[in-house]
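Take a look at this single chain in structure tokens; it is the form predicted on its own.
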Amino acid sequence: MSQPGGTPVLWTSTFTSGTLAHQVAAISGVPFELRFISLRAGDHKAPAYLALNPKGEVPALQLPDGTVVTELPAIIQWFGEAAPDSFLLPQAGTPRIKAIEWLAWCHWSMGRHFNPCFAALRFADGDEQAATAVRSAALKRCRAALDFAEAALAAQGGTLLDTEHPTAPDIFLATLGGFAGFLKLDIGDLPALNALMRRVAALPAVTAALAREKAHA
């Protein structure tokens, strides 16, 4: 894999959890190079990519000094710190800690609840009957998580941190809300979450990022 120059390189795959990193990077305004790989084609297991990210996952952020950062909360925090004037993350104090708390919660919820819905057979070690049970239980946990987030949004005036603009945790939560559509999980009765999802989708940087992914898919 070629080494980056003076800008970070974001490795991702279209319409995966890496889409969130792509959106955050775009919102930050920090110059970055975007490189798509195909999970379907197995690019994430190719020796060249494993040399970059031995986890064999996306997203991965390769910094100009060659350091590779993985895991969404860390990548999101890097862009938030690289763009202190953006609304992605509060810069200090309790708001900053609460932002990190919500990022951790969203990331944990994605892995613990949503991922088993998308890959139930893998979580059940190939047992189709067990996979059905895994997915059914995971869907219930997804809904419970989104109910929890709905209550938080309602209590905080529409954003997780009670801010004028959606922050990085809000963008992460909107992604989880979007997963509900793919899972055919009805969230029509969660007005605060749906309003947040519309606000995030309307951000010009998010619109542009999704257009790039659609064009590449």
Ligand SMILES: N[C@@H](CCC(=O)N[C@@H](CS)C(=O)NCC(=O)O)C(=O)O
Second form
Amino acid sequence: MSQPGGTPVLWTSTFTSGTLAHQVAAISGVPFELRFISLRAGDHKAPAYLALNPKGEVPALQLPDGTVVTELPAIIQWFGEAAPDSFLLPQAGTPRIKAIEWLAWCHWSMGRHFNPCFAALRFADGDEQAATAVRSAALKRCRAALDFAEAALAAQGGTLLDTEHPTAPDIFLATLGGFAGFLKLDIGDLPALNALMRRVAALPAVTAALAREKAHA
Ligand SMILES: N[C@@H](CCC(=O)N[C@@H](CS)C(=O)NCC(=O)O)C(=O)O
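Can you give me the structure for the form predicted in complex with the ligand, which would complement the form predicted on its own we have just seen?
The next block holds the full complex; its first chain is the one shown before.
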């Protein structure tokens, strides 16, 4: 793997949870280099990538000093701190803590509910029947999590932190809403979530990031 220069390198794969890191990086306005690997081709389990991220997952953020940051909340916070004038994260105090709380909740919901839907067979150790049960139970929990977020959005005036612009937790939540679409989970009856997803999708940096992924896929 080549060494990074003066800009951080974001290692990701198109249309995965790494897309969220790509969107946040783009919104931050911080210069970064984007490198796509292919999960389908198994690049994430190749020795060269495992040397970078032994977890064998995307995304991974390689900082100019060589430090590698993994886990979405950490990568998102890195970009938020590198771009304090962006609207990604509140600067300090209680709003900042609530932002971290929502990032943790979104990440926890992703791992606990959404990932078992996407990888049910893996969660069930290859047992097809068990995988069907895992997927169906997890789908219900995805829906319950999105119902919870819908209530929070409605109570906060449309964003999780009651802010003028969507912040990083809103962008994470919009990603979870997008996952629901991939999973054919009907969320048409969640108006606040749908409105948030439209706002996030309309951000020019998000549109640009998705276009880059589409061009590469
Ligand atoms: N804990 C990681 C999880 C990210 C994740 O779920 N990545 C998936 C892609 S959506 C992945 O790399 N999967 C490859 C694998 O598990 O083999 C994070 O928060 O960044």
